[in-house]
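Below you'll find only one chain, the form predicted on its own, shown as structure tokens.
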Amino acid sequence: MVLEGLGKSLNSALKRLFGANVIDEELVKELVKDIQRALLVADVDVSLVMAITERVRKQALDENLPRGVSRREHIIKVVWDTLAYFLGEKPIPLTIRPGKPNLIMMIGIQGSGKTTTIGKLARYYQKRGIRTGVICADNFRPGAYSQLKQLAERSNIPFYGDESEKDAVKLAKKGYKEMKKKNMELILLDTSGRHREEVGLIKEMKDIAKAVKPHEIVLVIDGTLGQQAGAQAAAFKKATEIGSIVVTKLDGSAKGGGALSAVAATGAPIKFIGTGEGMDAIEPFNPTKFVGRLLGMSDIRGLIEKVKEAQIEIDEDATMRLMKGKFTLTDMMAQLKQLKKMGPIGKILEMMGMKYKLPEGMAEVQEENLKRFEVIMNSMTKQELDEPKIIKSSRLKRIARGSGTSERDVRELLKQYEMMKKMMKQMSKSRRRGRGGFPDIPGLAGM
């Protein structure tokens, strides 16, 4: 996983919330200290660390809670939103006009992984049905031509280059012309690796941009640089019109957090991150989802919004019963109805970061069996609803006759009840240990 060390540290910090009976100012202070340590170890700038944690502290303690959201949920959301905010907040995709040539000029310091990134991006978009070609205009680094050519051939991607041509501007213009003839929609232009203070190479970069007028200039930065990545991004942004940034080598670097935060601080959007050596180890950068992975959870923010949209009411009595380990047929029906408002049960659990395997048939309950189960339960006594274990042969026959269903249908209801009861117990245990799931979600009482 990307930035695994930082992720584990942040997840450990949040576990204080999972296991705490009371969430007070002292707990928030300890949480803030833990987050500070995690970010500093990840090479995030000290002033940025203080800005992040001060925002967390203030909003966690001072903000009024939204209706239907617990203090625990609120604090986790504050941490989530704050980290995402400082990483760019919203994903910004690479703009590609379908059916037209889109020239993307790739720049970066030698050794940043620029040429490899071009190969990855070409493969990424090719797999998504976009006609993609690459141009080598790097006549500065020995081996650049052969490296990009091999990467292109490996993925069967059109390539243009000329080892005999020493003029980078001519290479770029000829290559662009050739790719347009082939009706390429995305054209990735590789340029010479350059240091931000090398005046000659910076001039060459500007000359190429002036000659071919790229639709976007993408800067590739080495994620192992940590905070130094920010200086690179700022220098290149000053020298040219950078449209976006790709941060590479985030798979094993302890400095990755520093690189991401430093680059984001320049205001240039991060659009992709490199997550490994393989050709498929690249992904669009989505700040909110990235933070979710760091925290060891899935899209909690989306789950909270789903809860609100579904207008789910919290049954306090049911919550207390479930916390005490009691779970009736009436509770099961209530939970299934609430979950149905939010979507498939399996999807909801996935959003909560839970890796529970649903019992076979459970996913279909809400769609196919809810109405039948409700009819069956209407033929039960209050005692039977509260204590399903008393339903034996004679009661089972009576319930089936009264509901106009079969004894098999009644047994299926009881079977689903036992499976869901078992699942609820497992979730409750995991919650108490702080190992999985998102606590105190309305409508998912006791999970």
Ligand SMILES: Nc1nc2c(ncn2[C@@H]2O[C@H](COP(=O)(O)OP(=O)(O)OP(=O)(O)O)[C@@H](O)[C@H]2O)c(=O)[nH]1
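Numbering follows the first chain given and starts at 1. What we label the rigid core is the largest C-alpha set whose atoms superpose within 1.5 Å from one form to the other. These numbers were taken from a predicted model, which means no experiment stands behind them. First, how it differs from the form predicted together with the ligand.
Once you line up the core between the two forms, the Cα of residue 393 ends up 2 Å or more from where it was. Once both forms are overlaid on the rigid core, the distance between the two CA positions of residue 54 between the two forms is under 2 angstroms. For residue 418, a C-alpha deviation of 2 angstroms or more is recorded between the two forms after rigid-core alignment.
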The other form holds:
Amino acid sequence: MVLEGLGKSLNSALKRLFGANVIDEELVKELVKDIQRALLVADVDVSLVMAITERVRKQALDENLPRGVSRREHIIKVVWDTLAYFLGEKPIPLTIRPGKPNLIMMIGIQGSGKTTTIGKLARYYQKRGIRTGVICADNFRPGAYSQLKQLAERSNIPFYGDESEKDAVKLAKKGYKEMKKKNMELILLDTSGRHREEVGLIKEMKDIAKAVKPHEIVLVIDGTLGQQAGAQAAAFKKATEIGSIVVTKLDGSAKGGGALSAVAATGAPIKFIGTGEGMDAIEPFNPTKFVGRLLGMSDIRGLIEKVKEAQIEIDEDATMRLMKGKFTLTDMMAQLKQLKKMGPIGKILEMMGMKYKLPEGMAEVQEENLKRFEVIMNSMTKQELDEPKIIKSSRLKRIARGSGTSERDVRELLKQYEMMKKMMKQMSKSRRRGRGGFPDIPGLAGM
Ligand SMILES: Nc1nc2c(ncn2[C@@H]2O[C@H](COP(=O)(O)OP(=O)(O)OP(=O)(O)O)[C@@H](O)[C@H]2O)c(=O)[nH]1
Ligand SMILES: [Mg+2]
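Right, the form predicted on its own is done; let's see the coordinates for the form predicted together with the ligand.
Let's see the whole complex now, leading with the same chain.
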């Protein structure tokens, strides 16, 4: 996984939030400290870490919660939004004008991953129906020609190169002409990485760019550089207005968080990230989604939307009754109906990034069962609804007859009730103990 270490420590910081009894200033302080530690280990610049955590601290205890959103959800959302905010928030695609030749020039320091990224991008766009070709203008490193040629051939991508031509500018020009002749829409130009620092790199970029006038110049940065990547991005941003960035090697690099945040801080748009050596290990950089994965939650937004849509209110009474060990059939029905509105409960937990083993049969609330339960309950007395344990054989028979169901149906309802009561007890206990348990989803109040 990309940035595994950072993801793990952020996730466990949030888990603490799930498990806590009360959410107060003290807890937020702890959370902020955990996040700081996690970011510093990932080589995020200290002042950036402070800016990030200050924003989290300020907003976490914000008094005005949107209706239907719990404090826990709010804090998770704040952490999520803040990290995404500092990574640039919006995804920015590569600009490709369809039907026209779009020349994209790749530059970057030696070994940063230019050639590999070109192979990946060519495949990526070809698969999406864009006619894509590649040009090797790296006449500096022996083997550069055959490296790109092989990558291109493996994916059936048109390639231009000439091992006998030593002038990079001429190579680029000739290649561009060839690719235009072939009606290519996306033309990726590979350049040599003879430089070790920003200055020389920017100079060569200017020379080639002047000659071929690319539509976009992409700087490829090695993510293992950590926050040092910022200097490269800044120099590049200053030198060109048509620039974007790919950060590579984010797989298995402990410093990737530092690289991404430092590059984003310069305002240069990160368009793709490289996540492995394989030819499919590239993805468009979408900060919001990326942070979601880091936090180990695939869809917090989806969850919050859903909760709001269902207009679920916190049922204080039910919670109080439960705390006192009372849980009636009517309570169960109300809970089941709320769950039904929210969809399969397993899915909801999954969206919260939680792994919780549910008793069998609880995974989904079925319409059919709900209706039958309701019919059965209509034949019960108030006393029976409040204290289902008094329902023994003769009452059972009467209820089944009265509701036009079978005794087995009534027993099933009672079994479901017992199961749910037990589960709710366990969950409220584990929450009171302050560990594990259930996230604070309104509507599941008291569970
Ligand atoms: N793990 C990992 N390795 C990568 C990634 N991208 C590139 N590499 C590796 O990094 C090394 C250098 O990649 P190249 O694509 O040759 O780099 P380059 O910038 O073209 O290098 P020069 O042409 O010599 O300047 C190769 O071993 C690649 O397999 C990535 O996203 N993840
Ligand atoms: Mg190369």
